[in-house]
Amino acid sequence: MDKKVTVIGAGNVGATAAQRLAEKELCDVVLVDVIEGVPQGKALDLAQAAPIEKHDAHLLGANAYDATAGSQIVIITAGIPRKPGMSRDDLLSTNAGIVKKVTREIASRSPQAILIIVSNPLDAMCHVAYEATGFPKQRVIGMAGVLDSARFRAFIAMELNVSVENTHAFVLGGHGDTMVPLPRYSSVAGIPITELMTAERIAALVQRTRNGGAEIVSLLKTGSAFYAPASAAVEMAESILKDKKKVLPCAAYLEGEYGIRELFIGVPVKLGAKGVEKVIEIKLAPEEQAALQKSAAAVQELKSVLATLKY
């Protein structure tokens, strides 16, 4: 194929990822992880499904760098998962210097990628990157507001037993306890969701779309959400492949937009073959806007724990 995708960490996210990028058939992939033979065995393992699955993406598992060159996007998993009690502030440390690392390599072999970062804390992670790469803003781009408004999405279809792809939501703000789920801009089928069920039940999935992550942690007890941040990734990388020009919550950088500057904050943005195209800024309420500042004055606190740090 003339598009190549490299998915950094073969964990349960990267090798899911690198299966939807070629069962869609968009790219091939190229999967790399630091422990030998796992993305060599996981790749090989996907080359055999294509028979069945019927594509002809090539996949190639790597531990090293080189055969990423020319890569036109790159999805970063790579990290150590949070596990039981753990927040996502306690990966910080770690999962910076992890991060710090692998996306100079990137940027040494594949200068004009476009990054989504997946690794968590998200918010602090596309610092990490930004920072390292040198990469202009639009090229930088976190995974996380996609993956709260699917699961936004999911619960409301849920609680009104209709087809998922019939609801819409929007999670702003960062990929964590305070993200910023909006009612009033969650519909079905065009009808907000304020119109179909009470406050209190709306204000229950709010909740729950807000501890979406921690929920699937205490059911798996040795893992986290992996089949859904995969394909939020893959729905931005696709995309910005095809150049649709989708409108999706992400993690960007803002410099004014929603009164927030020098922080990448989920908010709506358009995603084309130059990455971030545009921030789209929508009219909050009062209440929606104070959420808004409470999530990017979180995003801000770990921003200055980084600085300290030594990664």
Given for the second form:
Amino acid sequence: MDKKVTVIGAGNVGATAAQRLAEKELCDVVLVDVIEGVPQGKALDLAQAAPIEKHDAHLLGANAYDATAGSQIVIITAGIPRKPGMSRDDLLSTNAGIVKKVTREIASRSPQAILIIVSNPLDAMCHVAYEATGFPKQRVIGMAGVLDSARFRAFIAMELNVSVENTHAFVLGGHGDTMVPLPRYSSVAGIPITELMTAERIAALVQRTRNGGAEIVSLLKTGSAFYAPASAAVEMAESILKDKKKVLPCAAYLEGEYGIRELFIGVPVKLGAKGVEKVIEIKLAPEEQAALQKSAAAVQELKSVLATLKY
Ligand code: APR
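With the form predicted on its own in hand, show me what the form predicted together with adenosine-5-diphosphoribose looks like.
And the full complex, kicking off with our chain again.
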């Protein structure tokens, strides 16, 4: 393939993302992990599925970074996932150290790469990657809103017994308990869900979306969600690789948009070959704006804790 994407972390999210990238024949994939043999083994296993899945993407596993040189996109999933009872914020110090180290390795070999950050706590890890690499803000993007919106869409489709393809949803804010699902901008075949469901049912779906990751952690017990997170990261990668300019909710570095400064937070952006090509500012109702500000305050708090840590 003429495009190369590196996935750092060959665990649940990373290996699934590698599989989806290859099966969509979007690019060649380099899978990197610290555990010896794991990225090599998973890449080989995926390569052996290729004749059946009918794709010609090349997959390579490695413990070092030389093979990653010249990647157009790097998806960062390295880190530890949540266990039951843990919040995403509990991962802060461990994952900050890991994300700093791996993004520096990437920056030295793929200085033009676009980074898609998946490691949690998401918004804080975007800050770590942004500072560690010195990349322009357009090339450091967090995966959260696409996942949170997909969860909201899945719940809307289940509730109304309609095709998921007819659903559309918007979720803004940080990737945590303060995320801001926007029912007004969420629809089925263009009809706002506020016309199709009672306020009580919408509130229940919003709450389930906020709790979407924790619901899966409590079921799995040994880790966190990975199929939908991988799909979400790959949808972002596809929009960039094909320069599709999809408008997707992503964590982007804001410098005044929505009244928020110097913070990564989930907002609608246009994703194309240059990364974040535009932050789309939509008009928010006063209570929506207040919820977004509350979410920004939670991200700001984590950013301040990050500044006090040695990692
Ligand atoms: N360099 C490369 N890989 C690393 C490093 C490192 N310094 N440190 C850890 N890893 C690898 C681990 O060896 C493991 O294989 O990252 C992988 C993480 O995989 P899992 O434990 O399966 O976790 P996963 O479910 O994939 O989640 C990864 O994404 O959604 C977030 O909260 C989640 O932060 C977590 C991340």
